[in-house]
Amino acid sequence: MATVRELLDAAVARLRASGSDTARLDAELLLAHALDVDRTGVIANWSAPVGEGAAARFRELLERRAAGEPVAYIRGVKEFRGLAFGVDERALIPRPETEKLVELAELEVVRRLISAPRPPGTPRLRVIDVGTGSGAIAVTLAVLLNRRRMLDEVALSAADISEDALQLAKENAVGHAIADRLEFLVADLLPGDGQWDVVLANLPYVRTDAIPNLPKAASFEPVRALDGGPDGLQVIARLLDRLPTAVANGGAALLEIGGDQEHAFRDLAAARLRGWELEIERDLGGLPRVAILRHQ
């Protein structure tokens, strides 16, 4: 009977040979999944024997990863801002870069709620997550606002053109016990009714010609969630065209962009949103990540 260390050493060698850049982490996560424990339980028990059934499950998972399938899809879960999200081929896997968007969205909403008195009967702040996918942005924001006891003052919606993705978002909302606090809308970008105080969006921004060169794991994700057209900004440009009528006066839109798109995005916004204020926030790596547009 093989030990945890023996299985991991063999798995790391297998994954490195297949081209994985995170072989050790992948192997530890997959073995933890096969054993139904957390990763710490694996690391803390190097010499423990592993039963044949669990070892066989681990080898099956390992071969899926060696074939390029993302660990998140194999495990069916991805951590995002300290929360666990169910993930599968219906939507893009949440990326760490998008946590910056959620951080800024929370600050934006909280600032609006506390900057002026809101007497009884004041309409709730209208916030929408466009292209919600797995629901990572909308659900996380709802959880954070609920912890602050501010969610009652916000009408939070999540929209996606894909009904399958929207169903995944609903499942994640149920998992975090806030499904009844969100409105889910099937829409191509924004729905046609009313105006929003805050628009959030992590839309496709990868150039079409760059998609074949992405890591193999990305080939398992929906192409529509990645492909931003020839310049990577085609879908984002469509949203910008909608913002003048969709965002209330004094409202804001927060959009995730690619780390190499700052100058192109500034030119695009200047041409399509004359008079709007624009600032670009950088991520922990120092790359441009979130564009904040304010409707003056």
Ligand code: GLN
The other form holds:
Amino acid sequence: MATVRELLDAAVARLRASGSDTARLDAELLLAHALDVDRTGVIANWSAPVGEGAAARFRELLERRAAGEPVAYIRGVKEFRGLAFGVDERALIPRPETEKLVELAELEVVRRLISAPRPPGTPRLRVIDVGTGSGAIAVTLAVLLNRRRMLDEVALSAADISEDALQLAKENAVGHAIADRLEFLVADLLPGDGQWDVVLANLPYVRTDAIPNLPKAASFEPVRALDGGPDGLQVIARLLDRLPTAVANGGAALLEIGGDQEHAFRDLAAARLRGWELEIERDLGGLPRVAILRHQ
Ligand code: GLN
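Okay, that was the form predicted on its own. Show me the form predicted together with the named molecule next.
Full assembly next; the chain just shown is listed first.
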């Protein structure tokens, strides 16, 4: 029987040859998945023998990865902000840079809830995640606010144009025990003519001509979740056009943008949202990532 180390070393070589630049991490995660243990269980047991059944399962997973399928789809799960999200081809895999948007969204909501007295009967703060996909933003925000005992004061909605994506978001909400605290809406961007205090969105923003240059794994994701049109900002621009009526006075919108889109986004916002304030926050990689627009 081969040992953990032998299987991993062979797998790393296989994945490197197939072009993965995270070959060791991929191999460790996939072996852990085949063995039904966590990654530490693999790393801490180098010399343990692996049974034939698990080794065969591992080889199958490895071939899928070597063919380009993202590890997150193979495992069916992706960690986001310390929470496990079910993921599959119905939606984009949550990215680490989007954790910045969630961090800023939590701050924004908490600041609004504590900055003024809220006597009983005060309407709940209206927050919507537009293009929720797997639900990573809305579900994580709900979990974080629930931990702070603040979720009762927030009416949180998650919208997506894809019913399949919305179904996945619901499954993730169920998985984190907050499904009854979220409203799910099928909508092209914002539903109807409602008004919100805080609008959150990670919309598609990749330029159409840049899509073929994304890592192979992205070709397994729904292109509709990535394709932002010729300049990458078409979908975001459509949302900006809706904001003057959709965001309540004093409200805000927090939008994820591409790391190279700061200037183009500033121009777009200046042209479409006169009198709004704009700040752009950087992600952990130091790239401009979250645009915060405030409606005065
Ligand atoms: N950051 C993602 C990528 O580069 C794009 C996500 C998006 O379009 N919202 O693959």
